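What follows is a single chain, given as structure tokens, in the form predicted alone.
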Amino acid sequence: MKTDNKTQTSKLDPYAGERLKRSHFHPRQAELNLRDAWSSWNGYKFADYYYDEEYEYFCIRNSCATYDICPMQKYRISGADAHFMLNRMVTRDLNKLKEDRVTYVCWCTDQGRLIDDGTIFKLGSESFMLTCGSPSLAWLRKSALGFERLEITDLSDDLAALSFQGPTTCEVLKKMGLEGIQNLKPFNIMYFDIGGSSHKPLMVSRTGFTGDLGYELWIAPQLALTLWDELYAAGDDYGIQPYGEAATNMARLEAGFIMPGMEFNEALKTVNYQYDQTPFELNLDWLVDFNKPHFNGRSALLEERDRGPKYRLVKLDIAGNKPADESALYADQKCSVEIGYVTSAMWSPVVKANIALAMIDSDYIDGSIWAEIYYGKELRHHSKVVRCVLQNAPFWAPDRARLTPPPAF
């Protein structure tokens, strides 16, 4: 009997004709995946959600989960001119940065917009890995030109990472066998053995995107799903649960983190002039170190500086329940002068309240602020406009995100 090849291959391999990667979690992911609610990242298949994104959203905020993030960009900088490759790169001082840390940076064109932001962990004397959203190995081999003593290796497809975060994590860490985990600080990195292992091959950083305590753990692809079922029985009875991309959006604007496409649009991918961001106008100022030498926009940032950002991305306490997504805002109540936008929004359980990340007009910040904001209710459409008042803190910022050891929950 004739067989069919492509049925033949199919059994063989169940992913065979779909063009989307899949995560080195993938097989213990797409088992808890109940609502198979799934989009992409990076040519990644990629969990917006598993059952329910408010139940996934609790789950960091009061115990456990764990977030995927092999789609991740990782990139091992190395040699002897890394170091100072990369800080004419980044707008923030590498010089304060000590081995065995992690710390936040941004990177800007010539015009000093910004391009993506990300970590760069500091692995040895020599030997450096950014991590951001996007892609950005072209812009890195660009930024090595003149630079003869450094090699550039993509790590995306080759280290397995997975983001651990609530509060719960450090109890489930020590209970895995990770023994001195609560000594860990707030962006600084240690070692550990795993799966019998004696090299210690799972690097742990305490690091994350929900404001909260959490720690990111990085493997080697073949020790992935070992990480992975050693996590979820450490964390069995802790309720440990995956979350996707809907519950991180939720719990990183609580925490005032920004987002690509939301917060700021990349300056290589946008059309309109100046539909991009700079770093003064994403109150990123402290990112930007004009006391060392040359870095990119260096130039077009100091003329910034001078003259003030147009915009300014603020927090905003927004009142009534109705988040205002997409919402315009206003100098007055009658809507007569606009001031700015709604960048993201939502009712934040944790914090009862309506909050909102938004860019507004930098002459108009220290005046009144309202919104205009459109709601649905029992299938009519409605507006209303209401007053907004800026806020200068996270809206949340627990101490347990900052102390070490963090304390037992």
Contents of the next structure:
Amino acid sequence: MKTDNKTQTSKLDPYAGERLKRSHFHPRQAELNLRDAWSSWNGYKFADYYYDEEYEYFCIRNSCATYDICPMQKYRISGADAHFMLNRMVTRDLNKLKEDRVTYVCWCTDQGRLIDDGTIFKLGSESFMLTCGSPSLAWLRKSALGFERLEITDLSDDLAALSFQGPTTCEVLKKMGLEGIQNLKPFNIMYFDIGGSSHKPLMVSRTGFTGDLGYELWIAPQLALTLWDELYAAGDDYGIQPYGEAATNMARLEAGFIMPGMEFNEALKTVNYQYDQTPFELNLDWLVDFNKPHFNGRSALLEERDRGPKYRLVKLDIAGNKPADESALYADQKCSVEIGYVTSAMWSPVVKANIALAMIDSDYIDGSIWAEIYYGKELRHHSKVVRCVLQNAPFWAPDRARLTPPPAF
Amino acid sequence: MKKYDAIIVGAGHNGLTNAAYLAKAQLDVLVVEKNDYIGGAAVTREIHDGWFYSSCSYVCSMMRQSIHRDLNLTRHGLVLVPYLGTVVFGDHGDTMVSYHSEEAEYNQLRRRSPHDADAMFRFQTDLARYARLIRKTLLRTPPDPTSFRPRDIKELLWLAKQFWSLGETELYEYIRFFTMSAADFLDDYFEDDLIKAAMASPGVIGTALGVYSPGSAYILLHHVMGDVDGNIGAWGLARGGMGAISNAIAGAVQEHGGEIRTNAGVDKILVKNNQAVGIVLDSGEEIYGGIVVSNMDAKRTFTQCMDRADLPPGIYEKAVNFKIRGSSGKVNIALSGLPTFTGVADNRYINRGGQGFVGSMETMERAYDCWKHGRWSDDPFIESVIPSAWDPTVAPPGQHWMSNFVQYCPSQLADGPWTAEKRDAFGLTVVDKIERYSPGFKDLIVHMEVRTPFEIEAEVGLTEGNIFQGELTIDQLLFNRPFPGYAQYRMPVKNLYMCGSSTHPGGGVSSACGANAAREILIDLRRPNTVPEDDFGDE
Ligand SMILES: Cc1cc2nc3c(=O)[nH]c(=O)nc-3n(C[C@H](O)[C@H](O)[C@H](O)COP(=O)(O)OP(=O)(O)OC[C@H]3O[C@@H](n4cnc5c(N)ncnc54)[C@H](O)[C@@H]3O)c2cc1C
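Output the structure of the form predicted together with the partner chain; the preceding block shows the form predicted alone.
The next block holds the full complex; its first chain is the one shown before.
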């Protein structure tokens, strides 16, 4: 586009420094963003939604949809010490991570407070990729102190990535010619050719943030649009659609996944004492492995485990249909004993339930839970107090997300 | 011999809903269904290899969310997906699309008529207000206005309060609404004929009325009162077709220990000493039950499946006179590709949703004239949707199926009974009309299922093929449905109940009739209520 060139040349555009970066998929995404609904993520121009958030959400649940993860932070950590360094940084035991596998991890301060969560890809015996929501280079460097034989490379701007989620995704990738994709198991990685290549430049992992069947596609920036075009050509008969932040947030909440700025406040950005969280508070006990000798925050977390966390993240099924956004939670209908707060809430279109994630004082977790919900109606404010029921399983966890090969659709 | 607590006759979605709630209350429940598949008019059938038609009903918005949630229908496989976009086709190549964004929609209406673009806000607001009132009554048993029982009086007062909450002027408007024609109602808002025709079309769907007939305004409301996740008036598709709804409810029946038998048509409902005691199947097998619940329409229940001698005086006559005229056909078409329409942009959000071949107010009225004269319309109003454009599970990838609901098609033709030839000729009329708007359409056809009221009656058992199990006119609504004095799901014979669309709140895939009937039954059997009291759409 002509105007694009213009605005990107700083000589002609006095505001160039203020403008957001453009993702490697921007030319295609901009064309489909009929509502001009842009926000930003890590300096990138980023879609809130393209057409309609609920429509895009349903593409994730009913057909297939792509989510731009170019703005996500990606780091390559390689070298003889890479494994040891990462294993000391994160709470999970990476000794169990095999090559061409991905694992979900989190990492903490020495005080055992959560810094961020993300995924680690084991690309080779001495080569890893860490992905996460917020820039983490400084923390990685800090964590690498004392490890000589490793190199940390920030790939964030140099690797294009698309999350491709929904029940028809495997069929679309098959149609695109990714032979054997149906055998890719959850959290596994495979490589494919694309656009006539012969060195398999396309990395596919069976990962995602929607709780549904889905993949993440990783490729060099110069091939990004080729990937897009091939994917969209193959997906045309399968209801392919880009989705933005809004639909992601719906899907991840149904799947019970946590989000920074919602369920947790990143420890390195928390001013108030203990306004950040521990993995135990966030129900991430299964990510903390005390069998390995040393890792960041180990002793603080041991203490926390033995003492029991003060708060617990819970899933709630809430009466009525008014989302409990920012509600306070109480142990009684009279709202005299406050026991926690809602972190994310929505009406779940697929489950037909009023769902939420919430932090609850551990002492009250087995008692009755009431939410005070505020909602507006034609300029007037209303509130009501309704009963909440604790839910153990994720609200949405279809079999297809786990099965290999996944069922068609 | 085994005796069930309750036998439900018919595995339509209402019969199944009723069974699910009775089973949930620990009753020993049997559902018997004449067909070898369940679902009645909420059904998916693979008539042609690889294509799954929603043979009868095709879109969903009345389904009560509280029931969906309460019976865990999602866990039993039900996913409702809203679909977007409708293109309305007028006479002489005029087209109008419906945009999802309010601003885009406003801009387009303005291009047709700035007046109507503004009036649309008032129209939608009024409709929302009326619809909310009706919606509130869906999951409630209508009061008997002649009774002095505390419960009836309380319910009447509740109803009065809801009506009064409209305010005096609106109340009068609302009462008028029940007897008005869609055309009169719309004249108060719009000047553009195609806008009127588009808005009027829901007023005649499934109904033996024309857009100018008194009563059609209410039908319009009946069709827009539903919602999908709070989006009032939106329609959704059941993933896997409408049968997914019935199958999910059947899953709930089984979860609670209920039993479903297909290929078990009921010949007679057994009555002894003025009490229903069981059923006789077509095979002659007798099955006994504490109560019998009919999911069949009122006319079929009383005139086909009961001995006249078993009924109190007057009931048989009431059933014979029950208005249940068939007026609609359905043509399900498998297509080798997505059809394109003249004058419609290749906008995937709108050209893959629904199509309304409305023509004009005049054209719709002419179509009704044909019905009155015992002919199918030669230029019919067709409401279409292409479910496969939204639902990847109902046709092979890249191929499609199109659901065409046709108004009008009589159950009795002036020139003698329906035959296979006439049925096919009716199908051809429909295809010819679509071809006019979509050149090349016929070349895409892989398979066609043509259903006149005759087939609908034969398969689903809807008398005369009336899609609502009885017309939705004021004399057959609320406490008049199916008959005055019998609107509380209890029938004139003791231990006999009705739970199908012949009862309040009437036709459509809502599960409300079946749920309401279960609530009344549980009261009679002194069991704790298992049925949601209310929907929660309108707080
Ligand atoms: C062509 C068509 C299109 C429609 N479109 C829509 C739509 O898009 N959206 C919508 O919401 N609604 C629509 N409707 C209306 C809706 O489908 C019906 O109102 C609803 O499905 C009725 O459900 P029910 O359970 O009350 O009765 P039914 O579905 O009629 O169930 C009655 C059951 O009883 C069985 N039965 C009958 N006689 C016997 C017997 N003697 N012994 C045993 N079993 C028997 C039948 O086989 C059937 O399974 C449509 C209906 C038709 C016919």
